[in-house]
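First, one chain by itself: the form predicted alone, in structure tokens.
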Amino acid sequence: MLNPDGAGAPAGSRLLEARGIRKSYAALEVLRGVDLVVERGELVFLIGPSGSGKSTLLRCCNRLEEPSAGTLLVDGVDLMSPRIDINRARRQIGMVFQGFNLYPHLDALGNVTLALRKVLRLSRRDAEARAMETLALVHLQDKARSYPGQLSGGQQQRVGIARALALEPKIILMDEPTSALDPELVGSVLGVIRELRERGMTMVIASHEMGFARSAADRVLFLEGGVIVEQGTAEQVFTSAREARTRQFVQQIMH
């Protein structure tokens, strides 16, 4: 269980390659030719002001939003091909949402097993065994029979992460995974993300958690106005950014 592609993968191997991604809604151009390359085992943070295109970029990367233009490869598979079975391809791309998106009438175990039974066609026994394994990874095995309404926001988000992990994806995309949480609950979610990074899971996270990005990210990309203004290591972006706009944003958000 959870044998991510980062483990033992050759250095420099690209897992996600998005080139020239554009997204428009009528006259509004949200993404204006974004290039995003993610290597196996990398933790990449997307930062930038609200409305900069971070969430739209993530949703384009698994075609929850259809890019208006551009190319998209995941582990060498062309997700924009007219012949692609997109539902099958999405099994390789886990998604964690800002608002948890749990089914309130299902307990934690049921929320995690649903896709395993419906998508992977696992038996109830096999699905529950795998679900318990993933709940253990996020330290919630003792809450398997609790319903979302009985869980804190941090626990609900960790169930969301377990649900994404259960399908054994090659990459996980997280859209503001802590923004809906009370401050005292943020740490439990960030702790799980850090553990996944240590296990070699490839992740792309849009977040305002600057302190965590600075300590954990392999690369940080600053977006504004639908373009990547600057990217580099966390140290480069947070302490010696080239662009004045990046420095201004980091200074504002860190204080």
Ligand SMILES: Nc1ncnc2c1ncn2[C@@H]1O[C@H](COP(=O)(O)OP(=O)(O)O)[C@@H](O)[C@H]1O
Contents of the next structure:
Amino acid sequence: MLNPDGAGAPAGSRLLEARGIRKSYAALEVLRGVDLVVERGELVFLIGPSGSGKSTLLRCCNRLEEPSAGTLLVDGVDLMSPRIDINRARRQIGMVFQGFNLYPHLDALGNVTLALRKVLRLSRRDAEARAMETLALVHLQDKARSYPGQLSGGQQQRVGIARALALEPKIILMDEPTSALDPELVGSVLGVIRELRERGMTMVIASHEMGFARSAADRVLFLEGGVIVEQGTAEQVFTSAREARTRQFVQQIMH
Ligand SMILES: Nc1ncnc2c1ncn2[C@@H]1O[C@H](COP(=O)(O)OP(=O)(O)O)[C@@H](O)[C@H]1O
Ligand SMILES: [Mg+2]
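Alternative state: the form predicted together with this ligand, after the form predicted alone:
Now the complete complex, all chains and molecules, led by this one.
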């Protein structure tokens, strides 16, 4: 649950605690000390100009990118520990990508089942049963046997969400989940995200869907030049930002 004042949060209420995250590519410093702390059940929106480091930050949170510095706790587990089994730890963190990243030669069921068999080593029967339950959560139970090429972009992205959900992660990170979609298909994906939130799923979403952020996000973070410039409720960040840079960016994405 969202802790309104942050202070005095009971131990264990923080699901993701990334602090002082830095990331450089050669001489380019992309993240310059970012804190991303997410409470259980919270839906956090990450906004910021192209190149500000949103994707890099999300990828650093499960060490798909190796942070150059910083600490990273997921449900109290230190992901930067030299002793960590990172592949096992990554199962706690679902990822959803802008480009869906589905296997074109596998149907929807096959795409969801694959990770369950490979990662969790479930039997075909158990994997398919769980995959069908997850496809139902994204309202695609009747598309289980359709291939990505036979699905709309919105349906493909919902398969991508089902694939992440099937592994029963504690948190899901979504990198611009709707920006590759035709406008009329965005709603179905946002609808599923809203339902997940109502079921208590913890999520961090890089997205500029401001209307959705207003109605569903607990907190909005504005990232620019590799630092969090400002954060607050959607209302605060979109209508009464303290920082001129935030106001300027919000102006741009409103048009
Ligand atoms: N693998 C990489 N090698 C070098 N530079 C990279 C790499 N990945 C990202 N960058 C650079 O890092 C900066 C931030 O990129 P990114 O995290 O993708 O920003 P955003 O998602 O906010 O658009 C950009 O300048 C980008 O060119
Ligand atoms: Mg990006």
